[in-house]
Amino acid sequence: MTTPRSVAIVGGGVIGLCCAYYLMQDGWQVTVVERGNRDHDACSLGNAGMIVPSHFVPLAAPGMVSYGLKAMLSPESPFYIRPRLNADLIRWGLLFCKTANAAHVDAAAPVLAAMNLASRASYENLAQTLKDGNFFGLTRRGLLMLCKDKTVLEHEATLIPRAKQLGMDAQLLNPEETAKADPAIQMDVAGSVYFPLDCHLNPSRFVQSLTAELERGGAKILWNSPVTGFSTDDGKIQCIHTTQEDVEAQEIVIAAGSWSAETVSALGLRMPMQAGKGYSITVDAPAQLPELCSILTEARVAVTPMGSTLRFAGTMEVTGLDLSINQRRVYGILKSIPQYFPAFQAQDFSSEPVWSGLRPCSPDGLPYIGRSARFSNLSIAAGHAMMGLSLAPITGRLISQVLANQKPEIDLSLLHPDRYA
């Protein structure tokens, strides 16, 4: 009888769980090492829950540097970098500036589009094949990019030909057509761009479903087990040391979200990454409940119906591994909502708790996926920024293909984890 191949995955967020799921499906004996407890509040849980083929432009894009500098002047803006003398932050910033150009967007867009479309197909499959079925509420009604300003709407419309070229429909809608697309909510907008292929789901329920599926399949999940170090020999990782126990496996996958760079630094690896903090507020009894998810484009706020609740999520604060809540930034989210949805008022959110999470951001806006050259049994799956949930299933599939020494279904050359080494 053949001994099962063994793999240890550091990180029990949605990326790590998807890697674990597809590796288990491929016959691997899986151990997940998670720093938090069973109810750990990873960045996976409180996010906007969107699957977004429409988001094929990476974070590092033309105009983002100037936008970021202007946004830093306002304490309520959607984007902020806390100035500090930190070598990693300075290096990340310089790399971001170098990458934020049209050539990079042209190269990255087909990869992000292909990954998002593949993930969407995987979510449809998971809704049918997981024992819990569509417990996570996959909803395929599309996404509206809602614009207050006609100039902003015109800019968003310039992406429509590129979207169609990449294999997805996109439609420019005037105010009347926008209202007809989602009559369940009153809107005050100049128009929108509609992406029919985008979807949404409940991320917390998806994580619950995956965790249950892994445990039913015999995977071992070590909770409350921060990694403290590694033992290496002859170009391989021999053992992962945690606060609870040592873990040995033939293959190691680092999928620790915003803590991934810190984790691999113990192995002498350099993987530029900054944590981008975001907030969300979930309203249990909203004044109105839209049927589609949407982006309040100028405010950079995501809006997602989840069952009978409505979630608003936004901001990108680069402040280190810091989960504290900046109320001025939260207020910036809340005050923008009535500008697009007049049925809402500020007091609608006064009693709702604020959630914060850390998105792992690479300097070029692309994830790190693949084998590292430093250790023959080390692979990375991290750095997905705002698209961790959207890209999780395809990331898991790609990692399973990498570990099986198969040709990945998507070209990983732009995503190589050693690209800044």
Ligand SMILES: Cc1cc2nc3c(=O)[nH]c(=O)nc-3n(C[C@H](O)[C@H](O)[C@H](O)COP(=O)(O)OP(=O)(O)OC[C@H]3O[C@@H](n4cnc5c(N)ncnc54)[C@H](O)[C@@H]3O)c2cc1C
Second form
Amino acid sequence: MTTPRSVAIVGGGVIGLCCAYYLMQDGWQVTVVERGNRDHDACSLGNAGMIVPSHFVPLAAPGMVSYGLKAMLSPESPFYIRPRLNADLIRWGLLFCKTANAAHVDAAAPVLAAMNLASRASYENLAQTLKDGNFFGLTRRGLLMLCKDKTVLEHEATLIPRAKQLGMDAQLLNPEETAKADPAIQMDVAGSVYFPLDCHLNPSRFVQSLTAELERGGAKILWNSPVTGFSTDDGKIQCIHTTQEDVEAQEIVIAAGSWSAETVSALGLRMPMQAGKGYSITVDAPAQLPELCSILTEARVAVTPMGSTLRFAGTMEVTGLDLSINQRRVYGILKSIPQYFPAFQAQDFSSEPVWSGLRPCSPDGLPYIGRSARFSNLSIAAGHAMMGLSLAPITGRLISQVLANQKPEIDLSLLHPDRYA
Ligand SMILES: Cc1cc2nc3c(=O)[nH]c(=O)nc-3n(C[C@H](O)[C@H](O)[C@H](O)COP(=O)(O)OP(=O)(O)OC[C@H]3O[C@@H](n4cnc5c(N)ncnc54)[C@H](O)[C@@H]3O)c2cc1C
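Please could you give me the other form, the form predicted together with this ligand, since above is the form predicted alone?
Let's see the whole complex now, leading with the same chain.
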């Protein structure tokens, strides 16, 4: 009998847990090191729960820099960067500006589309194979990009041919067709683009199911164990130090979300990353409950039915590793809802708690996935920005293929963790 190979994963968000799940399936002895407790919060829990093959345009795209500069002038806008003299932020900003071009979007789109489609298939599979089944509520009804403005709708529609080229259907719908697509909610829009392959689910239930599956399968999850440092020798990481115990494993995967950059900096690896703060508000008894998830395009607000509740999520504030809630920007989200859904009023949400989470954002809008040359047993799975839930299963599969020294099912060259090292 051969001894199982051992792997330690830093971070128990959806990315770390999916890496752990696929590595466990592959026969690895898995330890997850998580600084929070079993009920800890993370970006992976309160997000909008969308699985989005439609999102094949990375954040670093033409028009984003001028959009960002304009948006920063309004305290209620969905985008904000707190200007500060911070070398990491300045470097990240310069790299973002350099990458936000058409050539980058052309190169990144097929990779993002392939990853999202593969992840969608994995979610379908997980809904069948996890012991809890589809407890996490995978719903395959598609997504509506709702537009108030005709020009914005025309712009969204320009993505339809590219979506089709990349292997997914997309349809331009007029207001009547949009109303027919989701009769459960009254909408006041100029039209929409419908992406039938997009899905939604309940992210905290998914994290809960995956954690239970890992524990049942014999993986060890060390809760309340912040990583404090590493011992290295001979080009390898020998040991992870935590406040509880030291962890040794043959392979190490860093999946610490927005904290990944500071975690790997202790290993001498430079991986530019900024936290993109977002908020969500979940309404327990909504005035109306749509059947499809949607994006209020101009307002950049995501709307997701989760069981009998309805979640609204939005904003991207680059203000450091800071989870504090800016009520003006939350109001910006709430104010936009009645403009698209007239059955709602901004006051409907005044008593609902606001959740905040930090999206781990790389400067080119692509995740860091693969082995780093810095240490022979170090791999990274981080930086998934707005798509971490959507891309989690494929990331887990790719990491398990990398660690098994197999050719990954998706070309990882654009995602190399050392690309800015
Ligand atoms: C408002 C909002 C809406 C979103 N909607 C969607 C959506 O609809 N679809 C989608 O795909 N994505 C969405 N996202 C993005 C998605 O939530 C993230 O990309 C994803 O959760 C990132 O997962 P992660 O595991 O990398 O990070 P996290 O969930 O942040 O997990 C990282 C974990 O690492 C742990 N950790 C950090 N440092 C250490 C350390 N030193 N020692 C031990 N543990 C450590 C943390 O405690 C945490 O549990 C949204 C995000 C926001 C904010």
